[in-house]
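Shown next as C-alpha cells: one chain only, the form predicted on its own.
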Amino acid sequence: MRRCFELARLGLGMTRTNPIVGAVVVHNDRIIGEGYHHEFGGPHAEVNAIRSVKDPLLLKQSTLYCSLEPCSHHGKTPPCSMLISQKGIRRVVVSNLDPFPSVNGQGIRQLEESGIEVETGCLEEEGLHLNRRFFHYINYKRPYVILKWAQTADGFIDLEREPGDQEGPRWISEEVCRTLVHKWRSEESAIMVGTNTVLTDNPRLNTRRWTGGNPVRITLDRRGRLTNSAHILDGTQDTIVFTGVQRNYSGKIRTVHADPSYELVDVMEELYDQQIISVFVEGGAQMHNSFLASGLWDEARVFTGKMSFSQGVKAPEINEKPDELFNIGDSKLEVFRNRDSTLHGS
C-alpha cells in the first residue's frame, strides 16, 4: 500500500478535482504491475496498473492494491470496478473509501457483488493524509488552504517597503528552500497573494524552478490598485482577480466582483464553485493574518532563516507547537495543521 501512496504522489497537481491514486498488482508477493492517475480525464490508477501487467493470465491469481476505492460510475472514463471484475481479479485491498457521491461505497459493493474479496482500511490514516485536499474539498465544500511564509530569526517577514521599491524583496530563506516552494506550487490548484504583495514584489507566481503545471493565480484587488505592469496580469497564465471595480483584462484572466462586504468565506465559496481544490497562500502578512483569524486555513509551512531584521513587517504567529519540523541547510521548516479547520469548512 505504501508503494501505492508513492505512485499516487506522482500525480500531485495534475488531477484537478480528482483524487491522486496509486495501484499495484501483486502475484505471489511480487509486484507485477503498477500505475497511477496521471492527469484529469486520463485513465485511472487501476487501469494503468492492470495494463502494465505483461502476462494478463496472472491477473486471476493476483491481488490489486489501491489507495482509494475503485470508481463505480461512468465519468470521463469507464468504471474501474467493472474492469477489475472483467479481468478476473479475485481480491482487492483498499486504503480509503471514496466520499464522492457517485462512488461512496458503491465501488466496494459492486466488487463484492461480483464475488471479489475486498479488504478496506489498509493504512487508512496515511491514505487520508495523502488525499487530504480531495477529502476536504468533497466533505467541506471549500478548497484546502496552505499558508506559506519565510521569517527571520527575530520574527519579521520583510522590511518596510513602498510599492515599486527598486531594492526588491529581501530573501530570508536559502536557494534550496525557494526551489522547494516552486515544487509546492506545482502540487496545488491555485496560488494566492494580496494586493500589497503584488505591488511591492511583482511576483510571477509560476513554477519556473520546477517541472509541472502552473497553478491558477489569485489576488484580491478590491479598489483596482493594480496596473497592467503586474506580472500576474500578463494574461499568460490562468488568473482570477477579485475586484470591486470594473476592469477589462486580456488573455487568461477572469474577474469576480468583490464589493466591500466580500469576505474570505465568500472567496472560498467562489473558488469551490470554480473547482479549485487547493490554494497555496504566499502572502503577505495581512492576508496570512486574515486566514489565521478566520480559521479558513488547513496547513501552514513556515521557514525560519538565520538572519535578523530588527524591525520591519512582523510575521504572523501560530501559538501552537508544529506538527512537523525539518532542517534545510541553515533554515528551519515548521509545518502546522489546523485541527479546527473543519469547523469552518461548510
Ligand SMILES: NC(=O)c1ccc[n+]([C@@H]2O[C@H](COP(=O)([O-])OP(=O)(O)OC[C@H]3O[C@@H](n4cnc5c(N)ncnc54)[C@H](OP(=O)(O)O)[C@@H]3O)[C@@H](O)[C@H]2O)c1
Given for the second form:
Amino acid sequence: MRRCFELARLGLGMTRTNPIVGAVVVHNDRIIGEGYHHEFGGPHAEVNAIRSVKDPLLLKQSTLYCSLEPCSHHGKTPPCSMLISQKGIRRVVVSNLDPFPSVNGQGIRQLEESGIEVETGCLEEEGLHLNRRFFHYINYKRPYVILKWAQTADGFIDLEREPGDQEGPRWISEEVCRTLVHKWRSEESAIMVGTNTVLTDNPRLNTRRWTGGNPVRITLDRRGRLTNSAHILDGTQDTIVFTGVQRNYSGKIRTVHADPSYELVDVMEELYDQQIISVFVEGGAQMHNSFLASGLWDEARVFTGKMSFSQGVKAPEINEKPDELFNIGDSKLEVFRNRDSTLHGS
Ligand SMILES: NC(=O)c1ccc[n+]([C@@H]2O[C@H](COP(=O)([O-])OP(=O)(O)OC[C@H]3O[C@@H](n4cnc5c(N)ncnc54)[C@H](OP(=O)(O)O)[C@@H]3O)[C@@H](O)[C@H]2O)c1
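Moving on from the form predicted on its own, please list the structure of the form predicted in complex with this ligand.
Below: every chain and molecule of the assembly, starting with the one above.
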C-alpha cells in the first residue's frame, strides 16, 4: 500500500478535482504491475496498473492494491470495478473508501457481488492524509487551506515598505526554500494573497522553479485598490479577483463582486462552487491573521530564517507546538495542523 501512496503522489496537482490514486498488482509477493491516476479525465490508477502487467494470465492469481476504493460508475471512464472483475482478479485491498456520493461503498459492494475478496482500511490514516485536500473538499464543502510565510529569527515577515517600492522584498529564506515553495504552488488548485502584498511586492504567483501547472491566482480587493500594473492582473493565468468595484479585465480573469462586508467564509463558499479544492495562502500578515482568527485554515508551513530585522511587519503567531519540524539549509521549517479546522466546514 505504501508503494500505492508513492505512485499516487506523482499525480499531485494534476488530477484535481479528482483524488490522487495509486495501484499495484501483486503476484506471489512480487509487484508485477503498477499505475497511478496521471491527470483529470485520464485513466484511473487501477486501469494503468492492470494494463502494465506483461502476462495478463497472472491476473487471475493476483491481488490488486488500491489507495482508494475503485469506482463503480460511468464517469469520464468506465467503472474500474467492472474491469477488475472482467480480468478475473480474486482479491482487492483498499486503503480508503471514496466519499464521492456516486461511489461511497458501491465500488466495494460491486466487487464483493462479483465474488471478489475485498479488504478495506489498510493504512487508512496515511491514506486519509495523502488525499486530505480531496476528502476535505468533499466532506466539508470548502477548499483545504494551507498558510505559508517566511519570518526572521526575531519574528518579522518584511520591513515596513510602501506600495510601489522599487527595491522589492528582502528575502528571508534561502533559494532552496523558494524552490520548495514553487513545488508547493504546483500542488495546489489556487494561490491567494492580500491586497497589500500585491501592491508592495507585485508577485507573479506562478510556478517558475518547478514543473507542473500554475495555480489559480486569487486576491480579495474589496476597496478596488489594485491597478492594472499588477502582474496578477496581466490576464495570462487563471485569476479570480474578489472586488468591490466594477472593473473589466481582459484575459483569464474572472471577477466576483465583493462588498466591504465580504469575508473569508464567503470567499470559501465561492471557491467551493468554482471547484477549487485547495488554496495556498502566501500572505501577508493581515491575510494570514484573518485566516487564523476565523479558523478557516488546515495547515501552516512557516520558514524561520537566520536574519533579524528588529522592526517591520510582525509575523502571525500560532501558539502551539509544530506537528513537524525540518531543517532546510540554514532555515527551519515548522508545519502546524489545525485540529479544529473541520468544525468550520458546513
Ligand atoms: N515573508 C513572507 O512570507 C511574506 C509573504 C507575503 C507578504 N509579505 C509582506 O507582507 C506585507 C504585506 O502584509 P500586510 O499584512 O500589510 O497585508 P496583506 O495581508 O498582504 O493585505 C491586507 C489587505 O488585504 C485586504 N483584505 C481583504 N480581505 C481581507 C481579509 N479578510 N483579511 C485581511 N486582509 C484582507 C485588505 O485590503 P482592503 O482593506 O483594501 O480590502 C487588507 O488591508 C508586505 O510587506 C509583504 O512584502 C511577506
